[in-house]
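Okay, so here's just one chain, in structure tokens, the form predicted alone.
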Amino acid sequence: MLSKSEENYLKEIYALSESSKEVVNTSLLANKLATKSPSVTEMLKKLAKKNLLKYEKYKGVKLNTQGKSIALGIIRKHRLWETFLVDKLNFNWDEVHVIAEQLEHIQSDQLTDRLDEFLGFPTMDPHGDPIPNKKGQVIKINKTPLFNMGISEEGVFIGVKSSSDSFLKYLSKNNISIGCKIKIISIEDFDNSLKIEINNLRFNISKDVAQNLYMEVK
């Protein structure tokens, strides 16, 4: 059985590898986990001995098949619990991440499978992230940052790049929620801020916000 810390390492390595599509840099991993490089190196050597990843000094780290399978299982549990907390217990989407990080380490596969069935086998969590199925398969979603769209283009908001509490609260405050339609009205040359339209209401958002909103454009 792996420790919570070991599971967190596998999860973060997987997430970083999905972003870069390359071997994960250990300095980047240390920054993501808010720890020092020597501690990261020690843990990676430990996980390599357990045959969960390949680590080469100065080159980085890459999960093997077993390590990736475990990481996807943790992510599955995390996103199922977030869905349960929002859909069944009426938590706000900015309240569930920390709680799900505690629940994701529960070891019972039976509980996870029954939770999945109870929720109706959801494919997306409340933040628009895909939920791996029991076999570790993940639905690939074609998504475009809002900032990459052009004037007069319209799309459906399907997910966020940043799921920080403050950002999610900002979106809720401005009635920007998963599934809403967003249309770009204009783009300011000076600072690349955008004027958008949601439900016939128009307001401005910054470039940073637009880069963190994932859209489905048909």
Given for the second form:
Protein chains: 2
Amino acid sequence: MLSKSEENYLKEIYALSESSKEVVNTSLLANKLATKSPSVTEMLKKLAKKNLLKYEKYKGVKLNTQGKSIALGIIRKHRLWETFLVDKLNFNWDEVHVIAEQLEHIQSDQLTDRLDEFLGFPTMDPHGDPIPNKKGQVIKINKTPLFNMGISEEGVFIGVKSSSDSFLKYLSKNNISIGCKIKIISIEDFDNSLKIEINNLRFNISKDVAQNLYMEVK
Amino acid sequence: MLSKSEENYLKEIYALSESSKEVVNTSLLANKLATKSPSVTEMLKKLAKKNLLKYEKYKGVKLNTQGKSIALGIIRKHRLWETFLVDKLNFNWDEVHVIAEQLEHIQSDQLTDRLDEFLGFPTMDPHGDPIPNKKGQVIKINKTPLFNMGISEEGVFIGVKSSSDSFLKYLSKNNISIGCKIKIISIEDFDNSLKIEINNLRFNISKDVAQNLYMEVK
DNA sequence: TATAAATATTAGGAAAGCCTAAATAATTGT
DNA sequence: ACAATTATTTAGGCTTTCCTAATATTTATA
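Mind giving me the form predicted in complex with another copy of the chain, seeing as the form predicted alone was just shown?
Below, the chain from earlier opens the complete complex, with every other chain and molecule after it.
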């Protein structure tokens, strides 16, 4: 049985190796986990001894099969709980992350699986992130940042890249929610801001925002 | 913010002071918390310094208003989660305690209150124990152990004293569930075992069992 | 009531997870 | 290529929560 701290390390290593490079380095981890690098080094040694990852001094770290499977299990729980909070308890999608960070460490496979069933075996969480199934399999969706689409192209908003509080609040405020159709009207040369159309309503969003909206283009 | 360990101490002190005497002693606590007495002494000092209880060396411990309120909050969460697990996720009542011991430490008043609402503001958990409301108020039910009832008296089974795994399993096996009517037919002089009637079905239960069934007699 | 038994506390230490400061390795710029 | 910079690790300490062994207090008993 792993500690909460160990679980958080595995989860973060997994997330970083997915988003950036294969091999994760110490300082990035320290930064993400709001801790200092000596603590990271120490923990990496420990997790390596437990055979959950491959760690080479000064060379970074990479989860092995077992470590990855545990990380996926935690992510599965996190996203199922987020779904529960939004679907059943009527939380807003920008309120659930912090609570799910606690709930993801509850240890009971039976609970996880029954929650999954109770929610109707969802494949996406409220932020559009895929929920790994019981076997740790993740549905790979074909998503493009809105920013990569062309003028007059249209797509469906299916997920966010950043789940930061401020970004999610921004989206709520502007009525941009998962599932809505967005069309690019024009792109401003100067600052790369975009004019978009949602429900026949046109407005501008910054490049920053456009890079954090994942779209599905048919 | 209190640690999980601190919360467990408060919860256990509260439970013991309710069931047995006002003032709780060190070794009983150590026993219940599966720890050793020096650890208890140490923690009591700490909680006393935090002004959650009154502790006098060699004299035992007693929660003050604040400590009691925190304890009730944890019990509230525990029993709400148990209710959730049984009502919504279809767990059996003998499976939920261990999981609820984890869930009771999740820190989010908003979550607790929304869960409460989602469950329809229940007043009893699956074991017949009262669920404190948001203000920490507990409905006091008038319950008597079945063993204290007289011959040919009838009552409704409304809760258990012991929530031990083996006892709950025993009840399930014998179809004794919360809400069912039980009548005492006779009492055996020799071992104090009882012949009871449920749904026109008569069978024997031991004194031990009868002492752990809480009844409501009209 | 003096002493034995039971109970509680103190003393000192361990593991986990964090920290700062110092040392070492890797990378980068010229 | 090698000095300067940056990243990483080692060394040593701190806090929390637990432990065992030793000591002190209370309670029970002769």
